[in-house]
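Given as structure tokens, the chain that follows is alone and in the form predicted alone.
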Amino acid sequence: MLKTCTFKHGTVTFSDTGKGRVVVLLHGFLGSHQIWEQTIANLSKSYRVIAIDLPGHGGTESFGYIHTMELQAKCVKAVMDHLRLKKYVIVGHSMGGYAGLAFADLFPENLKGLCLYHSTAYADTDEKKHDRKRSIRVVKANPGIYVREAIRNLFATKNTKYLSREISFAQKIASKTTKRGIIAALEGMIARPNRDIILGMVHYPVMMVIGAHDNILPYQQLLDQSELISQKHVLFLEHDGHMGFLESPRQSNQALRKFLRACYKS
């Protein structure tokens, strides 16, 4: 069920499906709550699933020229406070994982677990910051071309000919993201700090989903990063890229369910 609430004099859109213990799904860059369609259908049989459109994405408004991860975390908190929910697990894909880590930093008392779904606790390297700045220039000139290529690159290159429907699905969602929203998100990702220290400090379970053929994040770096986690859960998808919930939905959902059980057991 689609709902809205107010944040910073603007509107945030989110879906609220199922009953029970709460899972919060945060989409990645150029996504929306709709990208989690299969995940919501699976998890909502056992959990209450809140999928939020982050600032400048989906039906949620933009809030300035830069959407920092801290601002995105506060947006998530506004939704959860609106629903009067106190304890939950956050599952963040890519940029949604960065927002999830910012949430863990700002509001640790609310979390029962955190899943970094093709995401990292490290800040951008200088090279990555340069790439994002170049992307901003491309978006200003031709956002359509940028979006199509950016989405295609999220899938394992070797699988793209088999995943045309999934790629089209993701591109359709991404095409609805405004130029302002795209640029504000890119600026926010450039500005984010290292938060790897959080992985070693928290007492709740943390899961990392890692794709062996991820064009965005080197898998070995993520595997090394997972060693920082005390209660770690790792799903290594040997055939997938950066979109495991679309590339291998059954395997991904099974692992996510196992992780959620551990979060609510601890």
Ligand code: MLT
Given for the second form:
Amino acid sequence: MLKTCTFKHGTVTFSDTGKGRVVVLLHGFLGSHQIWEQTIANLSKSYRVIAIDLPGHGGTESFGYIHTMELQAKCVKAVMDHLRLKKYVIVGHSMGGYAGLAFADLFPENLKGLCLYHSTAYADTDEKKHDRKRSIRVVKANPGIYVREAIRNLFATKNTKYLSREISFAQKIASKTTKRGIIAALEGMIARPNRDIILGMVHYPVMMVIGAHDNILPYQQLLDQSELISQKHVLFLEHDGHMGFLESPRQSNQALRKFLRACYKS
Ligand code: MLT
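Please supply the corresponding structure for the form predicted in complex with this ligand (the preceding block corresponds to the form predicted alone).
Once more the chain from above appears, this time first in line as the rest of the complex follows.
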């Protein structure tokens, strides 16, 4: 069911599906709760699944010119407090994972587990920051072209031919992101700090989902990063890019279920 609540005098939209222990899904850059459609359908058979539209995405408003990961985490906390939920697992896709890590930093007592789904605990390199600045200039001039290219790049290049339905689905969702929302997210990602220290410190399970053909995050760097995790779960998707839950939904759901069982056992 689609619901709303208030954060900083603005509206936040989220879906709330199923009953039981709670899992929070955070979409990536240019996504919305809708991108998790198949994940929600599967996990909500056994869990209560809250999928939140992050600031400037889907049905959630923008809050100023930069959406830092801390602001996004506080927006997530506002939803969870509104629902009076205290303990949950966060699954964050890419930018949603950066927000999940900020959440782990700010509100550690609420987490039972954290999944970095095609995401990283490292800050942007100088080169990446430079690329994002260039992206901001392109978005200002022509958001439509930028969004189309950016979404294509999320899927493994070798698979784009037979994933045309999934690509159109992601593009349709992305096309709803406002220019202001896109720029504020890019600024927020540029500003995010390293949070790798959290991976070794936390007392709950942490999962990393890694795509062998990810055009955004190099898989070897993510595999090395996973060594920092004390209670480690890794799903390595050998045929996929940056969108495992759309590229290999069955494998993704199976691994998430196993991870959730471990989180709620510990
Ligand atoms: C995302 O999918 O959220 C972005 O690709 C993340 C990024 O650009 O770092």
